[in-house]
Amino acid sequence: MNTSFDPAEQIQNLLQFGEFGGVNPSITDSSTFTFLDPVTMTETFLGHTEGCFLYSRHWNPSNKYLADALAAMEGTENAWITASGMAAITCAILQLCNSGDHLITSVTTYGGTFAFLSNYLPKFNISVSFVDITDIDSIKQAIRPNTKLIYTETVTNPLLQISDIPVLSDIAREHGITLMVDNTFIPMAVSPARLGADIVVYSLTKFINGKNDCIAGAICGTNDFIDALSNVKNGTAMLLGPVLDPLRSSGILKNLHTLHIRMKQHSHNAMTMAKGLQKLGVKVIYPGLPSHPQHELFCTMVNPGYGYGGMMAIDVETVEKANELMGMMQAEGVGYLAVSLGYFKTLFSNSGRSTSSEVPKEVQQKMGLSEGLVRFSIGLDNNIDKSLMKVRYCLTNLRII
């Protein structure tokens, strides 16, 4: 178990004051910034000045506050804030990969990411190998002379497989490849950069913000990489322009300070729900259960005290059973039939027909994605046992158990 790093403490140690000494950093509601002399403006355009702001598509003080906090949480040198999680993923990949390059990724990944990798990157002559990320030999065999990137999720979506980040890091370094990890499912509980990842990306929309009231993303990495992303001449994020509004950035920063409390409760509730359903004979996928194939690996990567995350899944075998179950669970007040995750209420969806619908059916079958898989984002219920009883009632009433 990782015992040397506490993400919440790193954020707590930051001193970020408002312009007039406010306990919350000031919101900079400005798209452009003035300079006291033309030379400084020129130097800022060239990237030769620190602490100067040029234009909010480049940097904004509110976004910088959030970036600094996320970098502290991850243990990286720097971070960049984007207008969505997909913007973080796509900008980081396009910054690293050029025409003729190749990357390796997990076949089990978020549907939007799969679509970008499978359907969009070929427009730029960037090739992709989809592998079982838990099969280390398949990753090694997929490496080519032009491989630039290994991309994966710490906990894959929606099958909740665990990526062995230290081993992937060793493979990447041996071959001069960059390792990028999406840590959206498990913030604070796992710190990929501390385990060897070069770049960590997030959809801030999910657990980090926690309220499903905005869309945002982040890229955490070295100073050199963030500087390259934001370069006014050829930086992907600067030129594509997925900038986050400073008001939203300020709200996420405040929510970030309660993330450690929320993740602990999400994890506690998910463990209770997973254990309870497993006792009923339901096929449960949850990394915190010893029955999970990568449970022991996961235990070596998690930061102590945060649990195993709020994401779990059950397999009821057919789409029809999944739809009946989800409709009844919503009616009984278990949570909402909705995509996304990290909300304070429990959310559930049938992955193959929703967030993984971009993945072709034959690929879903090959990776082992059951038509009846129901993915849960377990909420912050104060009485999770009551919610478990409701789920049991639904399963029994529908004769699934």
Ligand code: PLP
Second form
Amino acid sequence: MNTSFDPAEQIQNLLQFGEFGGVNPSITDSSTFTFLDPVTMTETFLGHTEGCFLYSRHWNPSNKYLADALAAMEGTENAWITASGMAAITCAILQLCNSGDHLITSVTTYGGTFAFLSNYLPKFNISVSFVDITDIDSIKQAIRPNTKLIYTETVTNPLLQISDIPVLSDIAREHGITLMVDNTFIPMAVSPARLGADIVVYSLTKFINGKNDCIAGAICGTNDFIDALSNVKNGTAMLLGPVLDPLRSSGILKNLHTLHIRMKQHSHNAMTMAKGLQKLGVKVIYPGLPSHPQHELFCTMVNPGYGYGGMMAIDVETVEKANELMGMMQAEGVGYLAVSLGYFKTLFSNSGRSTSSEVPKEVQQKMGLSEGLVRFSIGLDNNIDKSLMKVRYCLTNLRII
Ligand code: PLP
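Could I see the form predicted in complex with the named molecule next, after the form predicted alone?
Up next: the whole complex, starting with the chain shown before.
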């Protein structure tokens, strides 16, 4: 277990005040900024001034507060805030990879990311090898002289496989390759940069904001990488321009301060639900269960005290059963039939027909994605045993168990 680092404490140690001493940093709702001296403006465009703001697509003080808090949480030098998780992923990849480059990715990855890697990157002559991220030999074999990047998710969407970040980091370092990790499913409980990832990306839309009221993302990395992303001449984030509105980032920053409490409750509830359903004979995938193939590895990667996260899945074998079950669970008040995750209510969806529908059927089958897989983002229910009873009622009523 990774004992030396507490992400919540890193955030708590930050002293971020409003300009009039407000306990929350002030919201800067300005797209542009004045300069007292024209020379400073020129210097800022050249990237030579620290702490000067020139235009909100470049940097905004509200986004900087959130970026600083996320960098503290991850233990990275810096961070950059984007208007979506996909903007974070695509900007970071396009910043790193040029025409002619190659990257290796887990085949099991969020459907939007899969679509970007498989359908969009070929436009730029960037080639992609899709591998089973738990098969280290297949990763080593996929490395080519032009491999720039290994991309994976800490806990993969939707199969909840665990990426061995320390081992991937060793392989990447040995070959001069960058390791980028999407940690959206398990913030705080795992700190990928502390385990050797070079870049950590997030959909803030999910657990970090936790309210499902906005779309946002972040890229955490070195000062050099964040400076390169925001370079006015050739920075991908600066030039593609997916900047988050400062009002939204100030809201996310406030929600970030309760993330540690929420993650503990999500984890507790998911563990109770996973154990309870497994006892009933349901096929459960949850990395906190000893039956999960990478459970022991996961135990060595988690920060103590946050549990194993709020994401779990069950396999009811057919789409028809999955659809009946989800409809009934919604009617019984278990939660909502909805995509996305990290919400205070439980959300569930049939991955193969929703958030992984971009992945061709034959690839879904090859990676072991059952058409009856129902992915759950377990909510903050005060009485999770009651919710477990409701799920049990639905499963029995539909003769799934
Ligand atoms: N990464 C993961 C693991 C996701 O599940 C998602 C969306 O579901 C994204 C990235 C994309 O995030 P966003 O919807 O904020 O663009």
